[in-house]
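Below you'll find only one chain, the form predicted alone, shown as C-alpha cells.
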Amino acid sequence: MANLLPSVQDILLLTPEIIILLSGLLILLITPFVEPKYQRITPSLAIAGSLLAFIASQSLGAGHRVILNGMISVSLYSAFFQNIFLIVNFLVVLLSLTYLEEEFANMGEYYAMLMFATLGMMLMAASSDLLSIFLALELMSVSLYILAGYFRRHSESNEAAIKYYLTGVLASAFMLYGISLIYGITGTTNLRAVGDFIGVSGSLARDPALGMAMLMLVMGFGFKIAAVPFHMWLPDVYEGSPTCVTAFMSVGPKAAGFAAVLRVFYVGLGSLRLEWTVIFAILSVLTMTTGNLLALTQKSVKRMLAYSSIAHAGYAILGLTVAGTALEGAGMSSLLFYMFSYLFMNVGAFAVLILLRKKALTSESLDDFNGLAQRAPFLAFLMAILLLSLTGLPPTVGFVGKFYVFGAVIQVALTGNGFYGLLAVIAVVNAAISAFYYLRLLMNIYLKDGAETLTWRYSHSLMFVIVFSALATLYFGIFPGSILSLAQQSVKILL
C-alpha cells in the first residue's frame, strides 16, 4: 500500500504553497486582535508572504518531480504559472489598500481570502491528478465567492456573489461528473495513467461515455475561463464585485484555468486531440467574436473591460487549438506567454479605474475619462500604454502576445490546413474590432474636454501598481526573449 504521508522532500518542494497557506492562516488568526489603527499589518503580511513564496518558487522550478503519490507535479510548468499568481497577488494587495480603507471594510478576512485563492491557483497549476485539480479549483472558487460579495452592504456586490456562486456550482458539477466518468472508464484519476489507458484502448467510437466525459470537462472548464457560451456570469460579476477583486479575478483564475485545461486535455486526453481541437477552435471563434462585439456597445469602462477579458480568453484558446497539432510546442508556449502578457496590462487598467474612483470620479462611464490628459497627463500617458497593449499594438507586450499566438495558428495554416487559415483571419479581424473600443477610450482621454477640475492627490500604492504595470508592459514588449524562452522550456514537461 502506498505511503500517504508526505515526505520531507515533498514538504520542501511545496515551500511556496506552504508559505502562502501560513500567511493566510496567520492573517486570520491575528485579525480579531488588531486595533483599527493597525489594520495595515494584515496587507503587510500578505505582501511579505507573496514575496517570500515568489523567492522560494525560483529555486524549485528546475527539473520535474512528482510528489504526494502522483498528485502534484513540481516543474518549470507549474513554477511559470505560480509566478503569475504571486505577482498578481502582490499587485492586487497593493491596489486594495486605500480602496478598502475608504469603504471601511475589514481588511483581515479580505487578504486571507486572497491568499487562499492564490493557494488554490498554485495547486491547480501543479496538480497532475483530476482529483487534486478539482480540490484546488474549489479552494480557489470558494475564496472568490467570498471576495465577490465582500462589500455586504452593497446590493451589487451581493448580486455578484450569488451569480458567481450559482454558476460556479454548476461548473463544478459538470466537471465532477466528467471526472467520475473518466474514473469509471480508466480506473484512475492520474492524468498520465488516464492518457496511457485511453491511448491504448480508448476511442469515442468504442466508448461513447468517453466523449461525454470530455464534453463535461469542456463545459466545466469553459465556465472557469469564461468561454462563450459559458460566459454569462462574467460581466455582472465583474461589474458588481469590488474593483480590486475584479482585477484579481480577471487574471489569476483565468490563468489557473488554462494551466489546468492544458494539462488535462494534452496529457490526459491527448489521444482525443482531433476531437477536442475542433471543440476548442469553435469556442475560440465564439468567445473572441462575442466578447469584442459586446464590448463595442458598453458605456461603462469596467463592463467594457469585462467583455474584453472574454475576447482575450478567445485569443488564448487559439493556443490550445494549436496544442492539438504537430506544432504543439509553439501553441502551448504561446498560450503561456499570452497569460503572462495579459497580467500587467489588465491589472494596470483596473488600477487606473480605482485611482480615478479615489479622486471624486466613478470611472464607470467613458465620459468620466474625458480630458484626463489635461487634468493628469502622466496618468493619461500610463493608461495609454496599457490600452495600446490591450489593443495589441507595438512596442507593448500585448502585441508580442498576440503575435506569437496568431503566428502559431498561421504556421499550422501554412502546412496546408485551411481550417487554421480561417481561424487566423477571424482572429485578426477580431483584433481590429477590439482596436475600436480601446482607441475610443483613448480618444476620450486625449481629444475630449472634461467637465470637472480636480485637485489631484496620488495614492502611492496605486501609482506604484500603475507605473510598474506600464513599465513591465513596455519592457517585455521590447525584450520578450527571456519570458518566451522560459515558456518554451516550461511546456517541455508536457510534450
Given for the second form:
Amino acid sequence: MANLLPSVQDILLLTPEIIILLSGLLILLITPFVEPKYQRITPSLAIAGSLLAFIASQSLGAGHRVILNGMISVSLYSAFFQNIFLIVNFLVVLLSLTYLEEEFANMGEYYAMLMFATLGMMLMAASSDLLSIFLALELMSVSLYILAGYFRRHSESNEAAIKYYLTGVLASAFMLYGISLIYGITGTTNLRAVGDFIGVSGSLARDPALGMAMLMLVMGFGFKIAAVPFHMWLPDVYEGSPTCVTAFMSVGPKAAGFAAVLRVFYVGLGSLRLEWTVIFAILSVLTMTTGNLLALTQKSVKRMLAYSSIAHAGYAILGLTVAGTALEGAGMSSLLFYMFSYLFMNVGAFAVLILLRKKALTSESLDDFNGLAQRAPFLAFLMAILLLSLTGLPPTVGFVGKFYVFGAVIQVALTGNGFYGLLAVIAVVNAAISAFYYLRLLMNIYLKDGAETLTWRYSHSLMFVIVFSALATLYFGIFPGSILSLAQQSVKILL
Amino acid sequence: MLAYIWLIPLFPLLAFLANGFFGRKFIKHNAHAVSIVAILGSALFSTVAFIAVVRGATLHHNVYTWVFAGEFQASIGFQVDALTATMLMIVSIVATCVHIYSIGYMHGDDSYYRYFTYLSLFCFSMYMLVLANNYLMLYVFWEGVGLCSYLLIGFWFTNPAPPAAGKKAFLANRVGDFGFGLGVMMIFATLGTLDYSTVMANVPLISTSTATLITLLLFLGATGKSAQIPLYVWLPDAGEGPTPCSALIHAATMVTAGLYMIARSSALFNAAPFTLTLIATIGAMTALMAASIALVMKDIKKVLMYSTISQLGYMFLGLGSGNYTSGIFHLMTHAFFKALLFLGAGSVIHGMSGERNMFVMGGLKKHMPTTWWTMFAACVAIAGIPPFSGFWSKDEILASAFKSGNYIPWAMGCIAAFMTAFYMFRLLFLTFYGESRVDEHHMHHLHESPATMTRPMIFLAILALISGGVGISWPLENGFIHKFLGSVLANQHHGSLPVTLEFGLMGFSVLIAVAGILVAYLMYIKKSVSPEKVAGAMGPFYKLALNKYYVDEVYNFIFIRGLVLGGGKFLWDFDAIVLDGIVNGIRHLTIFIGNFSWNFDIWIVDGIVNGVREVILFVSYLSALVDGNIVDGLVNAVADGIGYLGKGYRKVQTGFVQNYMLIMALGFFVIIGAYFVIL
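Right, the form predicted alone is done; let's see the coordinates for the form predicted in complex with its partner chain.
Then the entire complex follows, led off by the chain already shown.
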C-alpha cells in the first residue's frame, strides 16, 4: 500500500479543483452576511474563482501524473475537459446574473452550487478509479438536483428537481451495482488494474457477470449523457429548470459524462470493446433519431433545444463507437472536439432565450420569434450564427465538429466495415432532419412578421455571453486546428 | 535568414483592420497615411527579402496546420524563392506608386477611407498569394484578390454601371475558378499533397494524360483571372472602378496571378505539351483580337483595358512557348509601363473632370506637360522601341515562339505588335497633340495633376524606360533576370537560332513598331490618311472590331439570358450587400464589443443584417418549400404514418416520473436480454 498521505506536489496538481472548492465555500460562507445592495459580490467571486482556476489549469503542464493512490490522474485529457467546464461555468454565471435578479432569486447558494457542480465535473474528468468517478458524479448530480429546483416558488421547477432526483437515484443505483460487480470479479476499482485483469485472463471477457456489470454501467452513464431510452427525464427537467441552469446542464454534465464514459469503457473495459461498440452504436442511432424526430414536433423553443441536445448526444456517442475500433484515436479526439464545439453554440442559444423571454418559466414558442430580424437585427444575426452552427453548416464550429465525427465513422466504414457505413448514412440523414427545425426557427426570425410578444431583458453580461459565443463559434469554425491538435494530444494518455 | 517574411503581408492586414474598424468614425481623411505607412513597410521588407534571395537564400516554412482531415492536411506556409521575390518587388513598387497617387485622385471622395481599406486588403491578399507555399492557400487568396477586385470595380455603387461591371467580373471568374478548383482537387487526388515543392518533385510520376487534364483545368482558371479568350470579357468593363485601382489590380498585379500560377507550376506544365501549345495559341489569339479592338475604341480607359488583355496574351504566348522566364519578364516590364499608362489616363480624366472620350480631348500637351512626357515614355516602352523595356521582353517572347516552332502564333504576335504601336500612339496623338477639341466648360477646369499624382508617374516612367536592362545580355537570354528566374522556372530550351536570324527577327520587330507609329502619325497628326476612309475600306472588319466581335452579345444570349438571369440577381445582391456588409459589419461588431454597450450603430448592422437576410431569405425560401412539402409530410408521416412511433413517443412522455423509471428499467432489461441472447 502506498503512502496514504499525499505529497505537496500531488496536492498542487489539484490547484484548479481547490480554487473552485474554496471559492464555492467562501460564497456559501459570506452569503448570509451580504447586504442586498452588494449582492453581486457572490457572482463576482464565482467569476474570479473560475478565471483563476482556468489560469491555474493552463499552468499545470502536459505531463501525465497519477496521484492519490491511483484515484486521480492529472493530464492533458483532464485539462481539456476542465477547460470546457470552467468556460461553461464562467459563461453561466454571467447568464444568471440579471436573470436571477429579475426573478428575485439572486442568492449566494446558487453560485455555490454551481461551483460544487463544476468541481464534481472536474474531478469526474480527472478520476481514474471507479469509486472516485462515482463520488465525483454524485457531487455533481446532487448540486444539479438543487439547481434544477432553484425556483422553489414555481411548481415546474420543483417538478423538474424531483423528477431529476428520482430518476437519477435509480441510475446511480444501477451504476453502483455495476461497480460492485466489477470489484467482485476483479478485486479492484482502479480502471487500469481492472483493464489489465480482464485483459490477462482472456476467458473473463465472456463472463455473464462482467457483461451484466458492463450493461449496468451503460445504463448509469447513459442516464447522464441522456442516451435513449434513458433520456426520459431530460425534456421535463430542461423545461422546468431555470433557463440558466438548463444552459449549464446541457453542456457541463454531458461533457463530464462523456469524459468518464471514455475512460471507463476504453481503459477499464477495453477487452469488451466488441460488445460495447455495438451497444453504443445502437444507442446512438436511437438517440439521434428520437431526439431529432421529437424536436421536429415541438412548439416550445426551450423544449426543442432540449430534444435537440439529445440528438447532439447521439452524434457524440458515434465518436464513442469509433473509439472501440482500430481508429480509436480519431474517434476519441472527434468526441472531445464535438464536446468543445457544442459548448459555445448551445450556451449562446440559451442566452438568447434568457435575453428574450416571457416571465419566469413560461415557454417561449417558435411563433414568439416571428419577425425578430426587423425588431432586433443584431440579435437575430447572432442567433442566426448559433443556429447555423447547431445545424452544422460552415463556417461555424458546429460544422467542424460534425465533420470530424462523421469523418471518423466514414473512415471506419472505408476499412470495409459495412455496419459503420450504415451508421454514417443514418447520421447524415439525421443531420438533415435537424436542419429542418433549426432553419424553421431561422425562417420565423427572418421571414415571418410578428408582433412583440417577448420582453427584452437586455444586460451587458447577457449580451457579452451571446457575442462571445457567436464569435467563438465562428473563430473555431475557421481555425479549428489548435483545438483539434489539442484533442488529439489529449486522448494519447488513454491510448 | 528570411524569418521576417510574415511581416510583409502583416502590414497591409493591420492597415486594413485599422481603416476598416476605425476609418469611418476616427481616421476619416487620414486613411491614406495608415495604408501608405503599411505599404512602405511591406516594400521595405520586400526589398530586403529580394536582396536576400539574390544572395542565395530561400525559405519554405509551414506556419500552421489549418485543416486535418485524415490524409489531407492543409498548411498555412510561406515559400520564398526567385519567382516570389520578383513578384514581391513588382507588387511593392506598383502598389506604393498607386497608394501615393490615390491621395490626389481620390481626394474628397465620400468613401475615402473605404477605398484605402479595400486597397490594403488587396495588398494583403496579393502578398499572401505570391508567398503561399501550396495550392490551397493560392486558391484562397486567388479568391481574396478577386473579392477585392469586385469590391473596387463596384466602388462607386450608386451609379448603375460599376455594380454591373462587378457582377460581370464575378460571373466570368466563377467559371474560371471552378476549373481552377477542380484542377487543385485533381492534383491532390493524384499526388496526395498540395505543397508546391512536393508536387513539382513528383511530376514524373504523373501520366501525360493526367498532367494534361490537370493543366487544362488550371489554365481555365488562368483564363478567367488573367482575362484570356474565352473569359476576357470582364476586364474591359472593370475600368468602371477608380483608375488607380485599375492600374494596380487590372494591369499590374491581380490579372497576372494566372501567369504566376502557371510559372509556379512550370514543371507540371512541361509534362503536358498539348496544354502548352494551347496556351501559346490562345495567348496569340487573345493578343491579336484584343489589339484589334483597341484600334477603334474611343474611351481612353477601354483602349488601355484591351491593350492589357492583348499584352497578357503575349505573356501567355511566352509561357506556352516553354520560355517561362520571358513571360515573367514581360509581366514585370508590362506592370511598370501599363500601370503608368493607367495612372496617366487617370491624370487626364482627372484633369478633364471625368471625361473619357479621346475625341473630345486633343492638345493637352501644353496643359499637362508631366502627364504628357511620362505617357510618352510608356508608349515607346509598350510599342517596342529599343532600348526601352517593352522591346526586350516582347522581342524575347516573339523569338521564343519562333524557336519553339509556334510559327502561326508568332505571326499573330507580330501583327498584334504592329497594332499595339498604332493604337498606343493613336491614344497619345488624339489626347495630347493637334487642335484642342475640349469644350469651354472642361477647358476652364483643365489643369495638371498635383504632385502626389505626378511623382509616382515620373518614378514609373523611369522604370518603364530602363527596367528592360535586367534582361539585356550577350549572348541573348543570359541577363540577370534569366539567371535569377532560371533557377526556379523549368524553362524548355529549344536551342538558339543563327545570329543573323536573331538579329533579323529583332530588326523586324523594330520595323513593325515603327510602321505602326508611322501610320498613327499619318492618320492623326499629318492627317494625310483619313481614318474614316481606312475604316470604310476595311468595312466588315471595322464593324466587327468596333462591336468587340459581338462576344458580349453572344455570351449574353447564351449564358445570361439563358442561364443566369434568375440567379444573377441573387449573386449580385450577395456581392453587393453581403460582402460589403460583412466588411462593414465586422468593424461594427468590434466597436460594439469595445464600447460594450447597446448603442452601437444600427446603420451598419442594418447593412450586414440585410445582407445576411438576403442569404437567409434564400435559404429560408428553400426551407419554406421544404417545410411546406417535406417537413410537414415528414412530421405527418411520423405522427400518422408511423403513428406507433410518433404518437407512441408522445404518449410515453407522460410527465409521470414512475413511468419514466419504468421505461428506463424496461430499456435496461431489453438491452440485457438482447445482449445475452446474442452472446
